[in-house]
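Only one chain comes next, encoded as structure tokens, the form predicted on its own.
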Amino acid sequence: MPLSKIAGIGKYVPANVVTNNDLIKYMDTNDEWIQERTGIQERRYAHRTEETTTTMAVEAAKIAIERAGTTAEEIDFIVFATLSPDYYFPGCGVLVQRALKMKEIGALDVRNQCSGFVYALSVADQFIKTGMYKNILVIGSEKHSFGLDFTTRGRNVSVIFGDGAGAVVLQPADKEGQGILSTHLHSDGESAEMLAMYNPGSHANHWGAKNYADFDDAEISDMFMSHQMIDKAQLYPFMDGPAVFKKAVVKFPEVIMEALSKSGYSSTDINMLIPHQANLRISQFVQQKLRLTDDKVYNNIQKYGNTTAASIPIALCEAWEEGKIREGDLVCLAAFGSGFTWASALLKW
């Protein structure tokens, strides 16, 4: 059974740079406060009306396809990871297929938030290994900026996130031992509400009701949209930062070591670790835990903030473009986020 390899990689980030000082116009915060807690100095925001999750994905995909030495017409499957789709449905996969004028190929959308790209990569890897497909486009793209609470109330979440997209083309490896060695996927929904966007949508049954007959018309209306939801910021993402941090610093090292152990490696064998850019403090903790030197961990959250599903492919692309990943290198990808879900992938570049 052949391994699958990343044959081409691309990224796209919006031109609009938003610094920490820019956010002072909207909320009570400052550069020192944000950098101390997250490591973020700036992030990119997509144009409000001209750029979408899909349009950014398309730009990243074009680069990945070209670098893979193939064409859009030769792509035979799409796996698209995002938590911020253009529409609630359909998913962005079919929009990419349309925009790139591809054949009537399959398009699968993955909703695993921060872990989405590694989950998507794992799905694509199985299709390549079984021989079902030979050119798979895997995308992580996010437009967070249109759905954040830009007030002091929402600052703990809103200062963290940015927009952007990354994409890879997966193909069968043509060299012995080259490609994705293993992927590892996990979830634990026990604390799902610690990092979530509760609305839009009805949560009646979540609160113990058996059916809508238990409520009158006014109560049902309030379930979908109400002043109470707006007043309590329930239409925006919620995050219990300390709880997420506490879980992440445990699961990140665990899932990385799981990948290494599976293939008979140790942390000292890693040439490059690309962690999901959740928080620079988390990445630094993981680096210290695994005893990795600075040149073996790639972080760019300082420039882009947390782009969730897009963060790993953007960082992977930049590291490769900067010559920090070379043929034969052992590369580990790892992510942790909402769900909670966490995942890793180990590659021989």
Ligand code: UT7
The other form holds:
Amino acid sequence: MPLSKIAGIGKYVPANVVTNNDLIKYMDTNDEWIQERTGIQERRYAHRTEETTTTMAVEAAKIAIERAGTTAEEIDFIVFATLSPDYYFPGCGVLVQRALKMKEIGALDVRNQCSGFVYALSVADQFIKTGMYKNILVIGSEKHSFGLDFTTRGRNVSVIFGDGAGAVVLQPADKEGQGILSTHLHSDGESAEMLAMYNPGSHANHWGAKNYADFDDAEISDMFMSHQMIDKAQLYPFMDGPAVFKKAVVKFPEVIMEALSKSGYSSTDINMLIPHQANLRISQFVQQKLRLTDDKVYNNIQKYGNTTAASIPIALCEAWEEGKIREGDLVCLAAFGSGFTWASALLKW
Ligand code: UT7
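Got the form predicted on its own; any chance of the form predicted in complex with this ligand too?
Let's see the whole complex now, leading with the same chain.
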């Protein structure tokens, strides 16, 4: 059974740079707090009307397809990971199929938030390994800036996130031992409400969402989409940051070690770790725990913020473009986020 390899990779980030100081116009925050707690200096925000999650994905995909030496017509499957789709439904996969004038191929959308890209890669990997498809486009793209609470109330979430897209083309590997060695996917729904966007949804607070204390039962039972939701700012993501942080610093190293031990490697064998860019402090914690030197961990959250499903393909692309990943390198991708879900992939580049 051939392994699957990343044959081409591309990224797209909007031109609009938003610094920490720019955010001070909207909320009570400051550059020092943001840098100290997250490492973020600036992020990109998509153009309000001209750029969407899908248009950014299409730009990243065009580059990945060209670098893979193929064409959009030759792509035989799409897997698209995002939590900020253009539409509630249909998903972004079909919009990419349309925009790139592809054949009537399958298009699958993955909803695994920060772990979305690694989940998507794992799905594509299975299709390549079984021989069902030969040329799969895997995308992570997010336009967070349209749906964040830019008041002081939402500052713990809104300063973190940014927009952008990354894409890869997966093909059967032609060299022995090259490609994706293994992928590892996990979830624990116990803390699903710790990092979530509850509305609009069918839950009617069945699960006890975390920011519903000021609603009475009648309001809640009438709640697919209501005026109260807008009045009480219930249409924004909710995050218990410290709880997420505590779990992330345990699960990141665990899932990386799982991938390494599956193929008989140890952390010293890693040439490049690409962690999901959740928070620079989380990446530094993981680096320390695995005793990796600075040149073996790639971080670009300082420039782009947390781009959720897009962060790994953007970082992987940038590391590769900078010549920091070379043929034969052992590359590990790892993610943790809402769900909670977490995942890793180990690749021989
Ligand atoms: O990729 C998705 C997965 N998400 C994550 O991995 C996020 C993980 N968690 C984190 O990165 C951190 O928890 C945050 C960066 C979100 C927050 O950092 P923290 O050190 O955990 O801060 P905190 O939430 O405990 O808040 C500390 C203080 C609070 O003030 P008081 O109650 O101590 O007076 C907050 O109100 O900081 C305040 N605060 C802010 N101050 C200035 C929260 N957000 C801000 C802000 N600017 N943007």
